[in-house]
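The form predicted alone is given below as one chain in structure tokens.
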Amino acid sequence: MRAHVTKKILSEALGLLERVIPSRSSNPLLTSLKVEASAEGLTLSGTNLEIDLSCFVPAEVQDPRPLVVPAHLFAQIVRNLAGELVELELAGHELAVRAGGSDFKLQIGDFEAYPPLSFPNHADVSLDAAELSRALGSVRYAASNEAFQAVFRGIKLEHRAESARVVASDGYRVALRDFPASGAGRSLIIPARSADELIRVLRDGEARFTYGEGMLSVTTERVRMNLKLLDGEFPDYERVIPKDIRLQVTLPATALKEAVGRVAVLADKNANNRVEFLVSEGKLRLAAEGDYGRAQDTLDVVQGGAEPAMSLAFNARHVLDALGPIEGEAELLFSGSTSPAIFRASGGGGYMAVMVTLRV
């Protein structure tokens, strides 16, 4: 096998197959990356049990036969060749791999022992891929990262009759975000780090999704990816969502993460970096104290609702969290200074965090 290709191509692939197969491995093989050349190019595949992923690379090929070499080692070589041309030429045990005046030889791996990989070829729905995209980055703040916590680890995707929605939660908040989407698909749960390698795979055009038994295959114009789903039911996450509003905000989302920026710095790490929010005559007033002494704040807003004035207290970084997304101008929607509070964007977009207050 001998094969031309672009090595900023090739790197590409390689980045996205690097952080899905593992560096070590009690299986040495899965430390290995999987290639099978056709006229047309190379497929690189490699799996971890968890996710598996196949990237298409064009390239020039002359007599295609598959190889298996280390990922991570074949990956580094490619980034560090000197040449924009990359040469690639398997003889017996070895493949060269050529550049400039750069000239690697790898010992290859055994093809026949690889774990088998098979991608679906047909698709149940399909969704654009940038609004999925745009819309797992969105909410994937809000997972938990903690074992113990099961679903909350994952991101529950919704299929509803003219939209999708991705949910998640750590049970102190909720992160959602509604795009347009058509078909009948199924609602699931991805797990939050399986979303965050379908995040970086995800660019234009269609995701293609193939359901299976516990199982989510993802095909667009140049990977392919099966992701293995979270069993059990999300928290029913619309009863937190406060539907008695008596004070509304409106203020650049700009401002108002510097602002929580500068007073959090003074927040005691050791009290869930507490800010305080106090709403009165137009005025939006942050404060923060701590061991080292005690800052403040305050903003300009648009201010309406029935209640003149209101107090509350939230985690600043829970806060900044939920900020990130919006751009523009910020909504604020408080329904007590002990229920939850709703941040999303002014005018709509889709976009909605819901945070449970602390104690004032």
Given for the second form:
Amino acid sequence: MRAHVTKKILSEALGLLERVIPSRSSNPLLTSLKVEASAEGLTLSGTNLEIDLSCFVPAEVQDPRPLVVPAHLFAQIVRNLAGELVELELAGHELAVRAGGSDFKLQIGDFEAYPPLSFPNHADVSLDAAELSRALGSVRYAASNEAFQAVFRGIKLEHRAESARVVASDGYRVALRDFPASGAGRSLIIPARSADELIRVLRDGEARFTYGEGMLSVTTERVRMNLKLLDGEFPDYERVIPKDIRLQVTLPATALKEAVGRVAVLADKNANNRVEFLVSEGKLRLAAEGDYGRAQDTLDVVQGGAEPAMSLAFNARHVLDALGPIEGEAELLFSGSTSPAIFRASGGGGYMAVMVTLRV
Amino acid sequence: MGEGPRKILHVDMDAFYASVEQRDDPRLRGRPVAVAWGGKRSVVLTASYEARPFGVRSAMPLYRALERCPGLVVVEPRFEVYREVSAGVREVFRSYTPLVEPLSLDEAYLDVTAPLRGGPSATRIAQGIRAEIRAATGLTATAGVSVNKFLAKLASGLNKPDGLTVLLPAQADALLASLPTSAFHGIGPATAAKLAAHGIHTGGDLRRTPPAHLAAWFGRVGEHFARIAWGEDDRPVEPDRAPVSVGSEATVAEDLRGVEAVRAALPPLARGVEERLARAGLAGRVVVLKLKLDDRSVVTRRVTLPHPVRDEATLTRTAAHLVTAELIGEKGVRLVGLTVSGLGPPTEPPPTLFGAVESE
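Switch from the form predicted alone, shown above, to the form predicted together with the partner chain and output its structure.
After this comes the whole thing, all chains and molecules, with the earlier chain placed first.
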């Protein structure tokens, strides 16, 4: 086999695969990368048994033959090459990698022993890749990396009539985002770490979903992925979204982010980074107090609702996370000092964060 | 520091656990006694002075101790009693100075440069302390008196048991020059071997080695070696040095096989850790599981929790999640350890979103 391929495109594909393929494994074969060649180009694939990933790289190929190579070494070699065009040539048990004046001979692995990776050829439903990526990206922070309740380490994807929704929670807050979608999709829970990779590969165009047994396959123009899904019952998050809004505050999201960031410097790390919100007479007063002193900040807000004033406390980290995906005006909806609060973009946009209030 | 040399004591209870047992059970007096848990892999925690001529030492495997001393009486440890006695001893210390740095239940450094009572003579104070310990507990203690921690510790080691040694810097000078490096407190067997590989066998050799070389070989502790070779040590006596972590581990008599067997070993460890954290008024956010496997490999797994914990149930549950089939595979488990770090004052856990709503 002999192939000519653009270094930039090959590097990009290897960059995605490098994140999935383990650098060490009790099964050393899994540290390898499979290269399958056709007249149109090369298909590079690998797995960590949670995620199977396959990327297509257009190339000029002669005498196509499949092979496996050590993934991280191959990626490192390609990344460091000078020049714009890479030549790959399989000769005996070595893959030659050439560019500019460089010439590497990399030992290949046992192709027959590598686990077969199969990706579906049909699609059950199709979503807008950019919308899906943005939605996953804006709720990812709320999923836990550590929590022992497995479902909190995942992002739930729900299909509705004309829309889809992603939801994440760690038990202390919920983040969700609705986005337009059609078709009869299923509800499922994607591990947050797999969602991270999905966000990375999704660009424009379509993301085609195929449902399997405990598995979701996602196909885009360049990339195919099989994702192992999480089992379990996602908690009934709709129940914790307050319905009876008694006070409402609107202000520029950036101003609030900056002010919370300022006062949080003195917040007590041992008391959940507590920041107090006091709303009255069109002002939002923020206050934090810790072992080393106390801080206050006051912002002008547009205030609405039946209640004239309210005092609440939040974890500053949670507030900053919740505001992350909000651009322009933020709308804070409060139903009481001890009830969860809603943060969302003023004028909709499908994103919403719900978070616990700390005891006053 | 004030002017003039400091007055530092190192006080060490003689064969502490074994002496307590001999005190409480007259049948053990005058006989070789080892305090150790029963079981095949047990090690000697303390040997009485009657057992030492046979070559029985602490940290020696129990079966070897029994080989060397067939008449050895083995007694199970009673830590609650040792802790009580130790608290009595510390009361004596604290009546002389607030600057008490306990190293363990049976050892402490005291800074008596400006004592609360007992007059200006550190030797007199050491005599007084030994007499009061004997009166209060019926046990003997050995004291070393000098100008810093290193020399005080060296002094107490010169005349055991029931001894009192004053080591002035001038006397220490000749002693240190001929002292084998392995006898320096702070230089363990591994470091001594490394020094020997560089041709350094005694304090005299250490003095002839440029400090920069020691620093290059051992890092910052190498600089400490260069100083103690001259009997210099400016480390202060640090009362109530805050612990970095609190842990407990147990070697098991029969290798544990399977996840459930390992999990079953956790509650007693968690109980011990909770007890010690509670006594220190601390809790921690990081729970670390340590396993030693039958191929002698040691594996650790850790998890960072959103807030500090210390109760037995949470520690057990958290550590149990870290015990996975993937981690131990087919291997037997010889030792199980549970440690809590990231210590700080216990705080109220934040309210949970779903829990909070459920309880309303």
